[in-house]
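Only one chain comes next, encoded as structure tokens, the form predicted on its own.
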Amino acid sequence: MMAESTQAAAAPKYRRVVLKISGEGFVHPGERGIAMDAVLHIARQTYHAAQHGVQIAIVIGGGNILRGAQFSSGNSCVHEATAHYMGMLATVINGLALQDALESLGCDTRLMTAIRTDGVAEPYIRRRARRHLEKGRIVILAGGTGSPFVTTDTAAAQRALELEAEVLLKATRVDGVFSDDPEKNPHAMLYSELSYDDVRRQNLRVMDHEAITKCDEYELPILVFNFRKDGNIEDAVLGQRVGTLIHE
């Protein structure tokens, strides 16, 4: 009980964060579609993190529903740009699921999209998004950047810079950044800290090159951690040692 009270009273390290969650966070490992118990797991962690007063914006992927790469083969009749727009719509579906999960816990939320979906969400406007954050609302950002050929990792870096977040939290299914794929190599080494140059030089698969370059240029730190472990999102915003910190 005492530990819980101390955690509840702890001040967050960061005032404002952008949390990037890929589509795999919305489904059980190896499955497709949406599993609401998986969505609720993310929602509960986010709720607990928000209780510390940190402002949270969430950029979401859509790979659990559709990946544009599946249409990139030469025998597909779907244009690659069209496939990317389809992927953007998949992120909106995930956003709606996460919004309802958060609101079922009592969170005040706003879903904002980079493509117009006026019937279900607000258009993304930077000043409006900042105002929502300042009012304590959890802002869910769907639709990537609204342009094809741009990943949601890059969208997360872009939004973090626009909203003046202090850190980009990259939620993943492993404990951080490893020297090799830990799901294939049990001897892979987990890094506690890396520089942006380390990531590029070792070709570590953290985020795409454009996202890493944006964060490097503006000295925005990236914290990569395992979202499947209870409490990790809360620990991340409190500044606890979780995952891998990438910084200058």
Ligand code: UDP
Given for the second form:
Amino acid sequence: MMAESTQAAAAPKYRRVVLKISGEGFVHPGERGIAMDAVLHIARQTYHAAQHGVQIAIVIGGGNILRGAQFSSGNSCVHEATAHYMGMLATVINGLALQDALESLGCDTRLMTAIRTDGVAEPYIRRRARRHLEKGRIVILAGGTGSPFVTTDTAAAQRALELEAEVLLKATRVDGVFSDDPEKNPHAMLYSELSYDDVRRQNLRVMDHEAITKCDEYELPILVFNFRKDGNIEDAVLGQRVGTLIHE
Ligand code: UDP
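Hand over the structure of the form predicted in complex with the named molecule; the form predicted on its own is what we had up.
And the full complex, kicking off with our chain again.
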């Protein structure tokens, strides 16, 4: 069942994509924790996108539960590395929620984690992840990179490269990359295309510096788009023009 007839007719541009969804996709604006209706909204859109035969790996954030840098700065008895591991575990909690949401819609999924959580998920093994994707399973990648002091944006760039995805789809709560914060400045301009250099020179808030540098180095395009608008995940996966495309 397709969301819109135009999408049903469109041939997918990509064979394999990595979709990065931040923790904010798992909760209502301004709240913390997990709201299953928000998770289901993402799951439904991803399900529609997967119907087109595109292989989808989802890297999930954990900011709706805990971000290491913020948590350790407010709790001096927690070592910053410990706080980052707590953040990685938060992404596993989101992964379990997304897995069940997708499976409630009939999607075949696998949750793989970069830190060992054997009781609840498979360990991330690159070749096994590829196999799942080739079999049409939606692969949820949690636990970030498995190492502290970085974010899940870096994990998304890393996984996109090693899984040979053709694009990194970065889902955000705004329509793309703007000249200024659109939630504070109503005159902020939305860019439709940017180069990696533009992003760095103008210090645009897209992804963390390490993630941008990795994508630039390997010429991996990044599409930044609004996941809250119905149909946008499907359009992004199919390669239709939504949001801001960052490329060479
Ligand atoms: N994290 C980490 N290593 C990684 C990925 C994530 O230490 O490879 C920790 C880090 O503390 C981060 C938290 O997990 O703040 C949650 O991830 P992130 O902030 O990227 O979530 P998002 O902002 O996408 O919701």
